[in-house]
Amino acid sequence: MTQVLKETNFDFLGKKKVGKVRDIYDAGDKLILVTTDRHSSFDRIIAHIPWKGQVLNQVSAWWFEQTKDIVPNHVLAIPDPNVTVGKKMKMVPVEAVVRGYLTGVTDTAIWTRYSGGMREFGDLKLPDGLKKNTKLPQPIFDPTTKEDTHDRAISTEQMVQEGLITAELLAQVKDTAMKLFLRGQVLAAKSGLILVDTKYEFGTDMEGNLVLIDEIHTPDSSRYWQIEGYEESLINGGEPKSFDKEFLRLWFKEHCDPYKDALLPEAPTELVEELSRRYIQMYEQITGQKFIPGESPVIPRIERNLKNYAA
């Protein structure tokens, strides 16, 4: 049986702090970011997938070295395939969203909001008519507010009026997410790939630079369509081929209240193991590099590799 990562307790690293997906270790002038398999949904865990740690971490560290010629990042070290150090920043309170096409569901997804009736987005005004999945005519800058409890979409105006951010840093924000997306999509276009939207985290130093913090162009923080196909579904109002990770939240919803039931069915194997596979498989579609599992026991590995790190 695969080993799953659930969650670590390195006591001798400091402080931590659980995310949905990692586990932050606070050192200092440093934090360590242990990507763990727990697979968040309905504001809380519904599974563990093998290798998804693994996968989240190491697509990052790609993407983070493709990038640092456009904005610098807080990786310092990598010391283990589900492990990623970096140099503490001060987190910037917004979550740069970054959309390139018309789709989506939730309430906050562009398709939804145009189906509404809205036509502006950003400094983007669409015209009617336009098809779900349709490419917009640029990128659009989108963001949200990043918070505790739960983040807002709110315009750029507000975000300033409410001393969120800063007129210049927002600017700058701004200017280096759609680099970053514009180059996300030309090397995911070299892989096969669609990168459909992303959301970017950003820290400044301590003489207030710009820097790319926590995870970037990953199967969780974007939306990857293949490019085979995705012509096809626009003509015949299809959906493109996606990363989906959507039938294990509909065999929950099937199964069981994801929101209000106290303990929660098993996920079946065979569904675990099938997003298991399609982590795997964009690992491989976004690095082009062949996925290596990490040795197992975990624990043990990750523990023997940051004992250089204790506090």
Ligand SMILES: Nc1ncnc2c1ncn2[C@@H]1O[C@H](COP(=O)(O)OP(=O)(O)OP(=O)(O)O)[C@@H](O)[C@H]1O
Contents of the next structure:
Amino acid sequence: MTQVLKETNFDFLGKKKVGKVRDIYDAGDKLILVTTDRHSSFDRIIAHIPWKGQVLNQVSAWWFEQTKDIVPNHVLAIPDPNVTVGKKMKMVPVEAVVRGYLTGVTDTAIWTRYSGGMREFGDLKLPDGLKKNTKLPQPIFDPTTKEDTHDRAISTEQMVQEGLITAELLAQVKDTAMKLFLRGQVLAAKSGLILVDTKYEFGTDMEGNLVLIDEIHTPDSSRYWQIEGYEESLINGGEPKSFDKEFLRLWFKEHCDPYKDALLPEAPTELVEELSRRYIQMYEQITGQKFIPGESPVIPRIERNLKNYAA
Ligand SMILES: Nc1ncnc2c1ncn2[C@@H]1O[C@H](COP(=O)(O)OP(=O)(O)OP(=O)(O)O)[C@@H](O)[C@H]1O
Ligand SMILES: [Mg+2]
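Now that we've seen the form predicted alone, could you pull up the form predicted in complex with the ligand?
Every component of the complex follows; first up is the chain already shown.
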């Protein structure tokens, strides 16, 4: 089986912080973000998916390029297929969630809230009787707080009252997130995709300017559906064809208790490879470019590509 990038331990870069998916080295005014193949679900790592890190890093890089006229982003360099060097920003403590369709199954999903009787979402008041997966009359800005423990669903008024963010900055975050989402929908459509919903993270620079950070419109931060078959699915009551990783979650639910068990079983190779193929397919469909696997072995390659960034 193809090798996977599980973790890095470069001692020549700055101090390392481990995120769910990224290893982040602090190089003073820069961050070196190494996107690994770690795959998280149930708040833990459940598998390693070959090429996933490269796909996420390069999809994000593509979208940063396509949106830089809307808002400056943190990208300084992409020195390796799995690495982005970003400007270190002061975090804006808000996850800028934007939703374009009435969908989702988790507690915080808009379809769950709508089918539970809720009708008002930000500036939008929805009528009764809408079907699952229909397009919203306009995208909604549906932010949560970004906190160390769990993100909370609180209103934008509460965010300002609690002093998390100023009203001015929040308005700017909203305006920028909506513009990014519209650009995302237009470009996705050219590739036969619907950008259904997404999440942005922002920071501010020394002068207080808003900067887009982290990742953008990746299959991890966004939901995508295929345009093909979407209308039919609405009529037939089926689900749209989507980039779907749920099958791997289901396998874990069926074979262990992923919320409680200290040690997880290893996912079957066929499932891991299927998910890997799906990530690569998404890369190719979104960017319109053929996926070129980075050179192996991956760790020495990254080390070589990062030698100019030695702390
Ligand atoms: N330019 C930047 N400046 C400061 N922080 C950044 C920047 N870009 C990304 N980050 C932060 O680096 C981390 C990226 O790692 P990763 O995506 O693995 O984290 P995560 O486990 O998803 O954590 P989180 O839930 O906070 O996103 C995130 O916490 C993100 O907020
Ligand atoms: Mg993240």
